[in-house]
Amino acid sequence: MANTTDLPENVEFLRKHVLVERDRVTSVSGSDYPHQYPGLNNQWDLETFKENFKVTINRLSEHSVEFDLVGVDASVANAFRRVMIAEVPTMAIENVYVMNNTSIIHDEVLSHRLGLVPIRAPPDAFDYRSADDGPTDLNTLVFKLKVKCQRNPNAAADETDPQNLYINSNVYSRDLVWEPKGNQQEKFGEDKIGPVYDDILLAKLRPGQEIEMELHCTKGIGREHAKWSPVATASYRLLPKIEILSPIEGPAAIKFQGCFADGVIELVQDNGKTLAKVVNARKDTVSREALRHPEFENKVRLSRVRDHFIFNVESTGIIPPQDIFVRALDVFLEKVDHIRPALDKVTNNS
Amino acid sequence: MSLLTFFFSLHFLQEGGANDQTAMTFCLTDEDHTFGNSLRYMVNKNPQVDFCGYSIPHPSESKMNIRIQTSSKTTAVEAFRKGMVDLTEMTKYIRQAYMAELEKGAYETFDELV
């Protein structure tokens, strides 16, 4: 959004912020379109966008990433979030061929559980498999699951723990064995194809029960089934803003600090008085606790900055978290590339 | 028109327009709020566009209608095209900026307690 305008202060505030009141949230919709404000030409200009746009990566771990996007509109940030959840392709178990299942877990229940196991495999290296395609080494990964539970002859007479009484009483995801087909061994030999986590409990067995199944993994997107979603979740929140309108001092300041999460408000000493000061609004969870107390109602204004999005993306482990956003952007660009020729075809024919 | 709907993912709704090209409703199949809302935002940023809105007629059907009405200086199809071009420009720039941030490595890495 443009930085300096001649608009009155309250209009300018509502243009750039979402106001959070005690019992409602107002000024929610963005209004940075042309012809909305006198003197403000909000038409699309890439250079203006580049000036106002900023992306900052804050934290990165093996499983999640937190980054900020400043200067985009909610519709675009939401589009990226939706694509991250539902349209970035991954590989997951789709077809389960049961040769033998004498466990008490029903075939379909066990198959459902297997589908949800995240499988580490580079999705770009595979093609989608349509309903009438057979399984080939270009579109399918094959796993075998063969576990038989037996009594443990070396267990103590009074043993109660099933892990010690029986051999293979628990079926874990580490029991999934990859069977490379075709040239998959050369292509992926280095990549550690298999479940991301070894210790996912799939089924429990007792002596005499066995499971023998062949599992086929195919490529898909989260929109079809959540098992193909690369994220545990991807979410964003808007940057909170706390403005203290008139000074809060003394014991009220201590109470005020208690209304917010740790680290948001600090008490400073000024002329012998304790004053409350906002130091890190980003940590605020916007619980609006301060607005519940009548003594603070007119002294503080809670709002959120409309175009500052704090994204938190947690990966299931298939794709590194920092790459998921890039892939989401690529999928989004592909969407547009798909629509443009369709538009051309229709407008040329009509 | 019906043949067009069968083969392509986009068609015009018949009663949508005036006789000139400034007002049109496009129906896209297999699209939803992801593309609809962001395209609507971008088309509305065009000063020649009088109206742009999108709707999803029924959630069980994966169709999205987007209606564009423009001033006489441009046509609805042009506005649609410009919206898509602008959206692509913006996304490409965001991608480039994000990759640059990743390269810089100025972020905190931490280990989760699993």
Second form
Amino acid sequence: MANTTDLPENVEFLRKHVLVERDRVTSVSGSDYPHQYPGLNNQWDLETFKENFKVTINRLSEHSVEFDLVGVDASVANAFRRVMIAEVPTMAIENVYVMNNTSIIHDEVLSHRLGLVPIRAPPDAFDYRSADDGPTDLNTLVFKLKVKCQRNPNAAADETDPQNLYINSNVYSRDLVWEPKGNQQEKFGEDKIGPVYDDILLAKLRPGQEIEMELHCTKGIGREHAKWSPVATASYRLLPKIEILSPIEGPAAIKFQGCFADGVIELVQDNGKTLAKVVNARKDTVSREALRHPEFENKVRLSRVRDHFIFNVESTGIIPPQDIFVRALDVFLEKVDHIRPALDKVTNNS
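Moving on from the form predicted together with the partner chain, please list the structure of the form predicted on its own.
Below: the lone chain, stripped of partners and molecules.
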């Protein structure tokens, strides 16, 4: 709802910002709830939310994305982060059937390594598999791993490099061979089912050692085990805000610039004076170095915008980074659909 009266400047500032001081951080908890401030209703309104809410992608690469989420509470932003980490489903190796393993790596250790190999497969095309279900083409992907090490007959007599001295001295993720079941070949023929990365080292062998296994991939979520998490990291931070309250010039401006990360403060010339100017507060790490120098006291104010979250999400490669947040949003909406009947029941009974 819109303001009916203007709040004092200091109150309005603390309502919208987290204040960063020399030895502490204050105004951490949000206070935007109904009738907290005189003349400000603050009742949640859909149209106001639509007007303030924004999602902006600032950087996108093959494996990571940085985007801004603006206009939500920290609890909502953190819920999205947790869903991206723990509740977006993927496919991962769950069952390992060992026919032969004469390598120096124990079966359990090798199985654990295999489980952490990211598998490229569309999770939406598979059903969850319960403990009572058997493997079918609808809930399981099957891979075979069969590698045997032997001496290279063409190696030089003085060769010492195992890569040249032996054949199959290293077992890589590319040695996992997908074995389609049912109509999986027709269904996923063009999807390149298999490990996301071909060069993950699984084991080292020497002549006479071999590994033969059958691997079953199932659908799961990171809450059950990290191997199902589609992200390597998912974090957010509040947008930094730097305000120069009175001019900082001359040698003090140069010193002030050195208190921040590169690209945050720029030195400009104005009427023959060198002045410090904030050009990109986004790059600031909020080290508070400037607040430790007495010459900058009462000349600068550091804060963070309370409802502006900068997300950094790094994908494991299973799901494109730009799709992870969208899928997390789908999971979030499912949770809302589940809780809504219970909320309606409580409110109607009251």
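Not measured: the values here are computed from a predicted model. Note that the rigid core is defined as the largest set of C-alphas that superpose within 1.5 Å between two forms. Residue numbers count along the first chain shown, from 1.
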Threshold 2 Å Cα movement between the two forms for His293, core superposed: yes
Leu329 C-alpha shift between the two forms of 2 Å or more, rigid core reference: no
